[in-house]
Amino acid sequence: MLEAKGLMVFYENMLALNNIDIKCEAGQIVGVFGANSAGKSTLMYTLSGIMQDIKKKEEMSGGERITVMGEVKYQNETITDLKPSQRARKGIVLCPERRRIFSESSVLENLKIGAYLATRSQAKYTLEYVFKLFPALEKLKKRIGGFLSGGEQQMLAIGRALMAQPKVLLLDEPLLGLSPLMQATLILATREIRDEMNISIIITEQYARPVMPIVDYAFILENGSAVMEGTKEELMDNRDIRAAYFGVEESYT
């Protein structure tokens, strides 16, 4: 459904993504795990097309030179040169890291802003679904976004992304800085979104343990390179991966 081949991104002379091949099939949840600066957000920006906007802004301001190479395909169509708005219209929607909600707007206003690609009936149906998925948001719909807790803001960010009618939802570190209870709530919601809305999902995280139970396939990034990939069972069979990304220490005897 969504696939990248030979993806390379350079910030000046620094290699941020190194020959990445990644694929998310229809109905899959694909995990991308890696430490800080492994290239997770760069990958999500490139898949969503936002990297093109970043590149253009840097060029206009005389800032950092960004080079993007490789191919991105969606439903067997090459979309490498499509703008982020064009990709969003096709159904590729990014929920960025650190939420990035409109902090001076209410919960309901944030959700309505997200519905800019939806028809009236789609917006009504999806709004009802978001409130069903996250009942706390319905109770807080008049509250200003900046006064929400971190977990509430993340629910709002995901809800706003759903309002854009995604077919592929890109979740960039949605669990960052949240309590274990809120993490568990969002993981269950992610699986429900896939199952009930038939939305394919790519989710990035630094630590795999909370996310791995729901993924169908996963990639491990280190220094911009995919060093390992496989099903959750295949990755869990690797002792180094368990120690680095699951926090499971093992004694070697």
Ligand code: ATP
Contents of the next structure:
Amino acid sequence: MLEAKGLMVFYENMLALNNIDIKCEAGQIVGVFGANSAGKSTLMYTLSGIMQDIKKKEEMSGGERITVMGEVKYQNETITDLKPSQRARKGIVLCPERRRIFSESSVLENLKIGAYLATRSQAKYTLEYVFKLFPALEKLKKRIGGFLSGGEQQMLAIGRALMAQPKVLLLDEPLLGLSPLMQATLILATREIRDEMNISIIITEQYARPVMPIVDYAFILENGSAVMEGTKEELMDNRDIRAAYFGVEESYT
Ligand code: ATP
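Form predicted in complex with adenosine-5'-triphosphate structure, per the form predicted alone context:
Below is the entire complex, every chain and molecule, led by the chain shown above.
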């Protein structure tokens, strides 16, 4: 479905992604876990095409040189050179890190903005679905985005991404800074979205533990390199990975 091969991203001379191969099959939830600066957002920007916009902006302002190498394929078609809007039209939709909602627009306006790629009937149906998935949002539909709590903003960010009719949803650190209860709500919602909308999801997080129950396959990124990949069981079998990403303390007795 969505696949990247040999992805390399340099910010000037700094290697942010080092020869990454990643694959997400139809209907899968794939996790990408890594500490701060591991390269998670860089990967999501490269898959969604936003990296091209960042690169262009840097070039126009005479800023740093960004080099992207490797191949991104979607449904066996090479999309490496497609713009983010062209990828979105194919169904590759990014829900970016730190929510990035329109803070001066209402909840409903934010959701409607997300529907720019949807037909009228898709927009109506998806809006109803988003409100069913996150009933809190329906109650807040007239509230200005900037006045929502972090958790509500994240629900809105996911809802807005769903309005764009994704086939592959890229969720970049959706749990960042949220309470364990809100994290659990969002994780259950993520699984429900996959099951109900029958889409694929790639989700990045710093800690694997809250996300692991819903993933089919996962990658561990360290300093831009994929140091391990596998199923939940395969990753849990590795003592170092378990301690670093699952928050499971080792006992040395
Ligand atoms: P976090 O969890 O903190 O968001 P991350 O895993 O998403 O981290 P990235 O944001 O992809 O990591 O960053 C990877 C590395 O690339 C970091 O060292 C970061 O400082 C650097 N980096 C990211 N964006 C740029 C940029 N536009 N210019 C220069 N360096 C960058």
